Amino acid sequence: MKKNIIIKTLDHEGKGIGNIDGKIIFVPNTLPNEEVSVEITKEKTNYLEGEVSEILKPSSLRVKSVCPYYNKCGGCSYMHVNLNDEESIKTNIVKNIFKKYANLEINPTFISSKEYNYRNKIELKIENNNWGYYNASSHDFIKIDNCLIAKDSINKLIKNKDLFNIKNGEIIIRSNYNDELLIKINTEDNYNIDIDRLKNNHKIIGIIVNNKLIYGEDYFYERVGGYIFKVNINSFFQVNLDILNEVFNIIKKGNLGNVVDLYCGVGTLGIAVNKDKLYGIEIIPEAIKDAIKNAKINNQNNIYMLGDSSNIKEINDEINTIIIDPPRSGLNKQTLDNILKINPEIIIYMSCNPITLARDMFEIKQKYDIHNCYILNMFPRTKHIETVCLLNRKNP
């Protein structure tokens, strides 16, 4: 069933919001004030979801997408506007979220990077010897030969997919600062990877199949802002090195004293700050091992602890600064309570989800003021938003 509607505004994921028969409908790839013909794809009790059948009256902001898969893939949300307008949209989204969930008025600084070919890690599905993505709202397979937001070294490998001889499965490709590649594959099929030819065409550091190392190493080294990091194939590391370098510039200003780096991963943020002593806490064993190694590589004597973030209460030392970079779910109540009880002078909160960040800020603002807030376009052309808030403890 098709309906003509006018898009009123955008939600936090960049989907257009309209109204059909008194129900809200969310429509991707639309812009405010556009009149569109919509096909309803999902009906819920309180809302609808739809897809654009036709743009009847386009917004003045609308541009033609340069990606041939844009209307099929769904991985990117802002290919239909230019980068400057994407930045304005994301800024307004974050400001509105902070107002709604934290009752705070903010004036964030927006920091962006190159528009395309920035992403150093992608995950692809393999179906019938083709590589591609699943549509964001379904399991429809979209075959691709090139991904505009992925690094050139990754796209070059995609063009050599026939050398892997894998019919079905999934593949993760990671590329470091030197365009060296780590590859992880899961498949139930027989495979016959032509490693020699791959080595001739690409800088292959390691290949892991079904969690078994079949060539090279299961890690490589990443270089950002003068620091070197060992990164395991399973460890989290930021996908946009240009923006990560900007994060380093933001968080390492001033003397932060003794620092706790919560959700420290491989030690990335903690290693980059100016501190007297650093404690890192991380729940993933492989990441902690890499963090210990990375501290040594960068001539630092940091102390790392394997465990949940709430273990911050076990640190028997003065804590001046706490760095927080949690998963999308934000801080659990016990961790948040422990942080507020410790009451450090400075909190650096980095988040990939502005809603849970604002939710936590509603509690944190009772004791802290926002000194600076930055929106980092870590993922240009997509719905994802990275935010960093620098917080100072209020005077008693």
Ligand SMILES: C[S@@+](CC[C@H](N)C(=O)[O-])C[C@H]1O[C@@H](n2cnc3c(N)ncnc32)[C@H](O)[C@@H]1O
Given for the second form:
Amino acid sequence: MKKNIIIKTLDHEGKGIGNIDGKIIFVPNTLPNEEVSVEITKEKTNYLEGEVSEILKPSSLRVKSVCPYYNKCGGCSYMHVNLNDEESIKTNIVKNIFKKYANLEINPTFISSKEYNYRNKIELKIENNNWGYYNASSHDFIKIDNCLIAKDSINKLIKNKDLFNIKNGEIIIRSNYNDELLIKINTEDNYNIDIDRLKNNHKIIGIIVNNKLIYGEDYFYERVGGYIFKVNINSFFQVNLDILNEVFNIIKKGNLGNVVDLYCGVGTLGIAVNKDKLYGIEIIPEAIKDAIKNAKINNQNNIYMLGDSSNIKEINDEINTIIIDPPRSGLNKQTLDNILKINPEIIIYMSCNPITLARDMFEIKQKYDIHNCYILNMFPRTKHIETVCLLNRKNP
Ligand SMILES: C[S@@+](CC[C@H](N)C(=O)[O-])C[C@H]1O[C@@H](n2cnc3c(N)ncnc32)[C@H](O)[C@@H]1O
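In place of the form predicted on its own, the structure of the form predicted in complex with the named molecule is requested.
Everything in the complex follows now, all chains and molecules, and the chain you saw is the first one.
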């Protein structure tokens, strides 16, 4: 059943919010003040979800998406506005989240990125020899030949998908600063990858199938901000190198003394800051091995520990700065308590989820002031938002 509604505002993922018979409805790909005809796709106790069937009165911000899969693949959320407007929307979202969850008024600096071809890692589904994404709400398979936000080297590989001869499964493609590729595939089917032809057309560093290395190496090297990082196929690395370079510029200022890099991954942020001594903690074994190697490559004597971030309490040394870059879930209570007990002069909190960041800031703000807050467009055109807050301990 279709209904005509007016979109009032946007939620934290950029979905339009309207109202049908007193019940809130979330409608992706709409803008404030637009009149739209919507089809209800889900009915929950407290809210509805819908899909636009027609834009009756478009917003002046609306532009035509340049992506043929927009609205279908579920990957991007802001292709219907230009990049400047996406950035204003994201700034307002973060400001509102900080007000709501941390009771803090912030005035963030926005750092922009190139619009397309920035992403160095994508994950695709394989169905009946086609590669594509699942639609976010229906889980329908959407075949793609090109992903506008992925690097050109990744799109070039997608065009040669027939050289993989894989019927069903999933594939992760990573591309480094030099357009070299690391490929990881999971499949239950027989496969017959034409490695020789792939090598002729692409800079293939390694292929891993069902966790077995079948060609080359299971890692490559990234180069950013004058540093070199070994990155295992299973280790996290930031997806937008230009923005990572901007993060380095933000966190590099001044000597941070003795630093702990919590959730350090392959050591990226801790290696880039100016410091006397560095400890890193990370839970993925391959990543901590990379971090140890990366300290050596970059001529640093850092100390890395495998385990949960709450183990920070085991560091028996003076700590002046703590860098925090957790997964989307933010800090668990034990880690947050331990950080506040250590009470360093400086905290650098980087986050890809402004809601858990603001939730944690509600506790942290009792003892710390926000010195600077940056929103970085690490993931242009998508709903995702990266934020970095520089925090100084309050005077007692
Ligand atoms: C957003 S990434 C940041 C990595 C790194 N700081 C960087 O910039 O590349 C979060 C990292 O936290 C790690 N991680 C997740 N849960 C953890 C935990 N409980 N304790 C320590 N590390 C954890 C993940 O493996 C991942 O490497």
